[in-house]
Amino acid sequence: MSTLHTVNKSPFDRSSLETCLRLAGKGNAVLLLEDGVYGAMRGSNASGMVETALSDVSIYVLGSDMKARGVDVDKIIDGIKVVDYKGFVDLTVEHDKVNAWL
């Protein structure tokens, strides 16, 4: 059974990404949205847990969310797919169940 996990808050700003990472299994997929959309980013805090989290889970990060933050794609850690709202709704169609992290 796998589940897409939404992270929607900046992982400098609370630990729920961390806690995502950590708890979802493998197989799973991730999908940073609004301000949840700074923990794709390359080089930062959250970079290496990101990372590593990548040999286990799929990450999607939506497009319009890095746009309307100023977060161009060439700053995002490479195997992190870029969605759009049609990707979104297919990740909900694919996986068994939605979990958002808050």
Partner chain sequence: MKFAIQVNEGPYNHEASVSALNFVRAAVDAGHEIFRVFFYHDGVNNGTRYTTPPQDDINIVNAWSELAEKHSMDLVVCVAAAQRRGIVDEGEQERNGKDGNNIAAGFRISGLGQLIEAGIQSERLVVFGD
The other form holds:
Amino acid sequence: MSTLHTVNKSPFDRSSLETCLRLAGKGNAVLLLEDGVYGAMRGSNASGMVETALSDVSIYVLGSDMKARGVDVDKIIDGIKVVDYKGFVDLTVEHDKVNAWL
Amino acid sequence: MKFAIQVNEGPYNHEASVSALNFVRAAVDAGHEIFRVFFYHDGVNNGTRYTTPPQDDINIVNAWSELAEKHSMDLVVCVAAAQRRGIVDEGEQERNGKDGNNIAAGFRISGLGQLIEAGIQSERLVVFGD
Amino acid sequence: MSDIKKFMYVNRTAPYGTIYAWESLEVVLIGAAFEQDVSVAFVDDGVYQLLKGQDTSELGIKNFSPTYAALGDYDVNKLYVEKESLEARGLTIDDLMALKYEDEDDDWAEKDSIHVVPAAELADILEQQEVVFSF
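Now show me the form predicted in complex with the partner chain; what you just gave was the form predicted alone.
Full assembly next; the chain just shown is listed first.
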């Protein structure tokens, strides 16, 4: 069973991303959306945790939410892939279930 | 593929409703079926037709109603959560002796069992919330 | 597709500060009637939902904590508390309500519903689920 996890909180606001990464199985995928997109940015106090996680899980970030917040693709951690809503839908299809870390 | 969607937050306090709308539109465009959208917690506020945002703001309630009409989408507002928050249809108006109702076009009020059923019947459940 | 699905309810919010814990419990109770294979996880502040001794009388709002004790009667008896979340909050299982169920496959022996599991084990349990509800 492969899971797509969604995280919609800034890592500086709540522990959603940290908890998600702690409980995500190897080979799972994580999509950062809404305020979760801040967790995809390079050079923050949270990016070390995210970079380490990239060896176990695939991480995606929702482009529309980045754009809305002025988060440029150049500021994203290497290895994180930007997807649009169609890509979000595709990710839910490619995985067996979705676990939203609200 | 058959999707169930759960929306936990009100339309203007939180991005969840907009995310859900965009997801549902993208899923429909990709040829998927939306079995049901279930509105829970403050998400029930997506279903009141009295919502009147400024002209330059998106009308999220109308956006749902349009989706419902265009794709015969099943939009279900949880009755328990709705009663707490004053979302009323004709049936609830009569049952609870209220002087009006406010349910928006395309929405219906029903029990939590509709969420569980959606989880059973659909191939994917996607939850949007806080 | 089998008739019975593996349902997981994930709770990550404390009670009373917001309504999520209570309305989540309402879903679990209603869902029990559908006879799915139900598990409930308590992670992060969700572990506070199970604290002993909740008393809302001075607030004048409903104390829903006794409802957790009824879950066993609804065959909801797989309650997983993440060990790391519990420890991070300075709590042990003794701080939680002693929730029990009667095991019909074991001569109705009374058993604990709450299982404290480390993150790695909870991750495996999550992997096995088919539908995850979040509130």
